[in-house]
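Only one chain is given next, in structure tokens, and it is the form predicted on its own.
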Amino acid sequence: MLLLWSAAPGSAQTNRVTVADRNVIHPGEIWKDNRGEHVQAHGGGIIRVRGTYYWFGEERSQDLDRSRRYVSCYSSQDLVRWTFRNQVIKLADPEGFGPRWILERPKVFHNAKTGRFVMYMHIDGPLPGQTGGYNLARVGVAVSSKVDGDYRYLKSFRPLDHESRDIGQFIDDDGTPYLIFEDRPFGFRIATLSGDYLNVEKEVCLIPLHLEGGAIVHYNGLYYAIGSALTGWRPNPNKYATAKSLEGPWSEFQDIAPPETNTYGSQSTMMLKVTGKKATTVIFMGDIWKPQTQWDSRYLWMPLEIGDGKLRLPEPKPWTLDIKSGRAAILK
């Protein structure tokens, strides 16, 4: 038996049917491609290109030059069997930043107008004399003209002056781009994108809480947004707030699970909307970090329960997802 998570506009109504075990996401569990390997997209980002979706993410491979940081690409046409496509960015150090630097959180947009898709990215690390520590606070920004293609790394910045560490994106309905990003220790802030993605041009919001891991979504007429507390690799109870408009007023944030759950031991990274021609699911993507084993972090994958201005992610269990009606099933 599976549950069916058939969202209705204005809803959140589930329904019970019998269905043939199929093409099942298994959340927390090693998420193989179709060589075997377990998916290395961590702390990422999907967008969808003429109906194939591309996720990309932290390459964390065990066997990679420590000089260098990673970024994967995988395709898919159903969000369940992934195809690698390539190490779209394989930087040495762009800025002489030093040994210490990280490269975390990418996120593409595919700027329809330039054709070219833009990366941006979390880029941190000690200042100068400095020997630990996230304080470089910057975004970087990558392009192609492929969307699994070579990335080319172009400069770094803080965007609107601000710092800048966890980022999210976020694609409204009318195609208009958003970052998301963790301004310590102002909050989590809103922006639009420049004409040509290149750079942050204009705040939207400043949503003034202590958040990270930042991901909105757009459903039936309004907007939710999710956030992670500053803990560090330490799962948190994730929580939620929602906006008629980006620009707000926002409502109180809420727990997304049990608080004692830890979100289920993940954090947020995006939420993805799949519209179907009978149901629209979001979908909750989070990360399962181990810090020490980097290399085995997971992914917990998850249908929100989403509607009336409440939000729920469920107890992680596997699920099925039909792209085509867009209804997920959760197996019980």
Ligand code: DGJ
The other form holds:
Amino acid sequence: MLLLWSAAPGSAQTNRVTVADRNVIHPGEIWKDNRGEHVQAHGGGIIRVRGTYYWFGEERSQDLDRSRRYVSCYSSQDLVRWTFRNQVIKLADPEGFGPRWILERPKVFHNAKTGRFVMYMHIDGPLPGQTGGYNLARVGVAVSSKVDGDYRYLKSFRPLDHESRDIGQFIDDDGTPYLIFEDRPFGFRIATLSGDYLNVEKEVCLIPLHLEGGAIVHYNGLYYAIGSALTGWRPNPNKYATAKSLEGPWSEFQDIAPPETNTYGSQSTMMLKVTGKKATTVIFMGDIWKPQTQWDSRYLWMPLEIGDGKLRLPEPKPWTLDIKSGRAAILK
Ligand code: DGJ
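Based on the form predicted on its own presented above, generate the structure block for the form predicted together with the named molecule.
First the chain shown before, then all remaining chains and molecules of the complex.
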């Protein structure tokens, strides 16, 4: 590793810094954006548009207007250094859901035909007469003509008339977009979107298991699905299964990490495939939730060991990603 000696401004002291530090992802630590602030993109999702990555997620800073719900957007060329772009959603209760309404896990799809960016989000809250809870079980849809523009809320609904709590997004290698949603009475559903992406069109598969934080990746001819058990904000052993086609049949679900670690304290939100000139890395993107201090919730991103029907989340350690080659290296 190349070492540099740099002088701290205004002091004669020298600090040892490594060139590689600039490209290091530190799972579980504060992740500072270009403003020096902790990235607020919890329960998030990432899309790549014209070579730039955009990370959308729940904005949970402390100083927000408590009657609104916020989604923030960040951009990056290398998935390590993130620039804050915009609070793309700063939404007051859009449909009279009541003060305890919930917006979680925003995911943005780019529709190349319409040119629009379409955001799906988990919309929830108590039913009339209730004081709290996740009982509306809907998805919301918002649109923008710019990836980091102000998204316009359109509507909410129950996809294919099913309950929908945690959502995940999956875009296959041929560009087909899928919504993954947790339908509590039945399980984990995978569905296609309509041509304009504004509706959930057709169910592809129902995996009859109760899984949240659903994520899918297509890697070397196999689909890998992961999800977590239903334990609220508390971490649990996340599991994976594989299938040759999204319709299934899916293999038995197995732990992605030693079960006693509870996924190293995290919960899945997405798997991101980075294909470079030399290698392909699949990143596990997880949230380390801090329910009492949500603004301080952290991210656990690690390159997965994946292939031949096996998937394993390595023990979290600092690691580097070279976006050009597609290579990840875990630092000892
Ligand atoms: C687990 C979900 O995965 C989170 O997104 C959030 O909805 C919590 N439950 C709420 O308890």
